[in-house]
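First, one chain by itself: the form predicted alone, in structure tokens.
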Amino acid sequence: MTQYRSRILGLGAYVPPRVVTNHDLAKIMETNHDWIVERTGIEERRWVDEGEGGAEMAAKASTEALAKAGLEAKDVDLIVYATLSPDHNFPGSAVFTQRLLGLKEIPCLDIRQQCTGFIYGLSIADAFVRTGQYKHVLVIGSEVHSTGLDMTTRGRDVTVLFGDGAGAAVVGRATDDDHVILSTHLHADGSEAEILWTDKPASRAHPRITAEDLEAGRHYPHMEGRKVFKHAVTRIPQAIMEGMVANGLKLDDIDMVIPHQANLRINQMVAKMIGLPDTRMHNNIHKYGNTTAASIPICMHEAIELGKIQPGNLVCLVAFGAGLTWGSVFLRY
């Protein structure tokens, strides 16, 4: 059978045109710009209005990624979608994604991996790419996080940290070592799952909901944010290491890392631990806010459009998520 190695053709980003300032939210919640930004780093965030979900924004990042990889909607032969935030219970959003580019019959994966998604999407499109059953593989990282968050001071910790928005990417076939997926290193541990995470609905639960369940908040997300903190500043440089001795790397080949945009604390705490000058690392939460499955496509596609990644380049994409979940993707762009 032919082993072929995989690539990114092209890139696209969506985020909604509706600015939501830290000003804007010390409105409606006890909290102020300068507490977010000393904890976050984050200034604004976008969230969709009435009449768009994660289906839209993923359809016009994903027509974005298609023309930058030269190709068109009916080049694609698969679709993985990665989400926490479905515009659905169900179908997954990625048959209605499918709709809005006028395809019909491809197969669509809906993953489920938060914060980690779209290192796992390309993880899989690299794998099916790899062994030839398709040629041209959209990952999506969609999320509509903004209708699904407690807009009091109840929620404010928690409320402060999201953004809406959507990155693609389309994978395809590799034809030189200078712009080929290296490797990709995929993790998780369910043993702390209930340290970030949206308890209910719960299929498991009789009923899903209750009225209690609403009055306590447990249909918002929950997050313990000290042990996230401390398993996320152990797990991202891990996977970075891990990436670098796979492919024989020292830390001074990468040229620019690509981190999840949760937290501005964890990815310069990151940085410091692992040595990495602040010149080889993008972040742009200040301007997104955490958009979890959509926020590594969004940040390494405002860094090739800002010039600080160019073809050939050495990246590695590193996440950490709810789950929990952690991984990285080394490739040359």
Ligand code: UT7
Contents of the next structure:
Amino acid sequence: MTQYRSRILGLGAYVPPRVVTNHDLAKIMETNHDWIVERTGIEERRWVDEGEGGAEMAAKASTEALAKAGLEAKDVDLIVYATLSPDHNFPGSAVFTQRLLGLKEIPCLDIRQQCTGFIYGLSIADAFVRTGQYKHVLVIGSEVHSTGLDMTTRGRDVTVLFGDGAGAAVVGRATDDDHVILSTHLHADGSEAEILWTDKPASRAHPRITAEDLEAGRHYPHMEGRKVFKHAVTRIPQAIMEGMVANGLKLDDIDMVIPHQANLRINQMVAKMIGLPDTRMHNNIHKYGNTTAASIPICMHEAIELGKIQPGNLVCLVAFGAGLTWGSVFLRY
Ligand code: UT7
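How about the form predicted together with ligand UT7, since we already have the form predicted alone?
Let us now look at the entire complex, which starts with that chain.
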């Protein structure tokens, strides 16, 4: 039986044009630029304007990814769309992006996995390409947080963190060992799912949401920040080490680490813990905040554009997020 390997053929990214600075947020809630920068590294983020949704952003990022891959939309065999903020409750967002790309009949798969969504998506794409079932898989991470955040001081611990944006990758067959997805490593642990979640609306509740829920803000994301931080700085190094062991790599073999962009302090602490020099980790959270499933493709796309990732480089993508979920992808770009 033929066993193929996969690679990233092209990447695209899109963020909405509206820039929202920390100073803008300080006008609507009790917060300040210095607190946000000191605790998170975030200086500004992008928020959509009315009329633009996640599927549209995803289509823009996908169009760039396809162009970079030298392919056309009709070449895509499967869409895997990771998001925690779908345009609608159902159907999933992938079909809307499929429609915007002018595609019909190809399968569309929506996944969640929050900040680890793009890592899970790449793993699914890798598996489908390896079996030969699909030749080109479009993996998308796209999020609109801004329409679901508490814009009052009550929600400031979460609201200042999140931004909107989309990233996409075309995964196809590798033809040599220099450009290949080497391994993917996925994990989840639901035992503390409620430390980072949105409670309502909930199909297990009758009714799914009440006026009292709205009053209490249960439809806004809730995070126990310190607990999440501790899990993140434990799981991210583990996911990096796991990939290194699986591929027989030393830290020096890794040219660039692209971590999920949740908090600059988390990423700096991880780099220090494993002894990775700053020059071999790319961060851009100061410009975009936490764009959840979109953060890794947006960050990797930027590193490529800046020449910080060159063809053939060994790259580690690593994420941690709600669920809790975490994982890594090791690849030669
Ligand atoms: O992407 C998914 C994964 N997410 C993460 O990995 C996030 C992990 N957690 C974190 O990044 C951090 O916990 C935060 C950045 C969210 C918060 O930082 P912290 O150092 O853990 O602060 P804290 O929540 O313990 O709050 C410290 C103080 C509190 O005031 P008191 O009680 O000490 O008087 C908060 O009320 O800071 C206050 N505070 C704020 N002050 C100004 C909380 N949010 C804000 C704010 N502006 N936006």
